[in-house]
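There is one chain below, alone, in structure tokens, taken in the form predicted on its own.
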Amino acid sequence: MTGASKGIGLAVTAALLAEGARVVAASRKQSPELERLAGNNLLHVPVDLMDPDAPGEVVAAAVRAFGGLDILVNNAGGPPPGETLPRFSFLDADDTAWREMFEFNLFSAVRAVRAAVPVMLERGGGSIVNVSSVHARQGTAINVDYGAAKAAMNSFGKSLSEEFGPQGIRVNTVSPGPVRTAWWTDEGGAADVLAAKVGADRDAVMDTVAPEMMNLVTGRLADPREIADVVVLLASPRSASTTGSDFVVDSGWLKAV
């Protein structure tokens, strides 16, 4: 489980633990919320997924601690460490920004899968869930580099399902829309950036302005637990015949059939 210390990753970690799973939670830092979940079934591995060796280290830690690996959730994503989103134009991101975006949002998952698949094959199969974004399916002038990385993530998952599905490894994607996570709520995060852009306060942005700008059918940003519920379902045997699919949880943002 990558990106486990907050937001969607924290919610998925809690939901997996509630289902009786043993979880290796990877994040750069521990968080008070993750610490509160501590127990025999949870191992925190402090890694920076911008390091090419980090995903393999997480998989190796799972094998050492729990004897194998049945589920991989690639959740780490969003702004790379030290970056602030949203960006409002393609011209706002240079080559370095593009490289870092792909390192964090795509290549970290590629490396985790590369390490996990042999371990899963030894155990007869498993489930991989990649957390993508609706930006993969709907191009906008905002966060162009992020959307491109997530579109690649969706294609990556589909290809993996074709190769490894016959060998017992299911691969699915969950594409959230706007979710009330630290991306929005942190000081200097998306709510503050957008508030400065439109001349509103940060709470109004999250409660009203952003849902109206994005024409969200539900009228609100999603809760991380709503994403976690879908991830856990896809990870479980209850989705034994589901592979190569992309599940959108976006408060009704996408309008296309």
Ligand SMILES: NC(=O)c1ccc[n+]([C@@H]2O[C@H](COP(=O)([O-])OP(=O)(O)OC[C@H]3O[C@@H](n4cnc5c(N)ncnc54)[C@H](OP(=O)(O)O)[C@@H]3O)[C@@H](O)[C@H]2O)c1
Second form
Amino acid sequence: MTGASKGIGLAVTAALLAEGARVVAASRKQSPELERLAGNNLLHVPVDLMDPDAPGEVVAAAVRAFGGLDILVNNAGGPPPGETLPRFSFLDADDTAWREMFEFNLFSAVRAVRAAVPVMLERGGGSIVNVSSVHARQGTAINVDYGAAKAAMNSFGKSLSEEFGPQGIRVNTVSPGPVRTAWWTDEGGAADVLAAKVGADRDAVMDTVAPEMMNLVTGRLADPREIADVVVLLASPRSASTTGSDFVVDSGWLKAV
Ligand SMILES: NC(=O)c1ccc[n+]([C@@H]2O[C@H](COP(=O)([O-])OP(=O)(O)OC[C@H]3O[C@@H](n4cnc5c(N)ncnc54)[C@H](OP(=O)(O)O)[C@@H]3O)[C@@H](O)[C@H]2O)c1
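Can you give me the structure for the form predicted together with this ligand, which would complement the form predicted on its own we have just seen?
Expanding to the full complex; the earlier chain stays at the top.
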């Protein structure tokens, strides 16, 4: 479970623990919320996923601690360390920004899958859930590099499901729309950037401005637990016939049928 200390990853970690799973939680730092979940079934591994060796270290830690791996959730993603989104134009991101975006959102997942697949095959299968974004499907002028990285993630997941499905590994993608997490709520985060752009205050941005700008059918940003429940369903054998799918949980943002 990557990006487990906050937001969607924290909600997935809590939901997996509630279902009786043993969880290896990867993030750079602990968080008070993750510490509150501490127990025999939870191991925090402090890693920086911008380091190419980190995903393999997380999988190795799972094997050492719990004897194997049945589920991999590639959730860490969004703005790479030190970056703030949204960016409003393609011209705002140079090569370095594109590379970091792909390192964080795509290559960390590619490397985690590379480490996890042999371990899963040894146990006869498993479930991989990649947390993508509706930006993978909906092109906009905002966050062009992010959308491209997530579209690549969707393609990557579909291809993996074709190759490893016959050997018992299911691969699915969950694509959230806007979710009320640190990405939005942190000081200097997305809500503050939008607030400065439109001249509103940050709470108004999250409560009304952003839902109206994005024409969200539900009228609100999603709660991380609403994404986590879908991830956990896809991780579990209750979705044994679901693979190669992309589940959109976006408050009705996408308008295509
Ligand atoms: N929030 C949204 O509106 C939204 C919408 C669509 C898709 N998504 C996707 O959902 C996923 C989770 O987003 P979120 O909003 O829940 O994120 P978040 O609240 O910002 O949390 C990010 C998590 O990733 C960890 N992380 C950040 N940089 C890391 C690094 N270099 N190495 C290891 N861990 C790192 C953070 O912990 P540390 O800081 O301690 O490392 C934290 O646990 C992402 O893939 C994102 O693209 C989010």
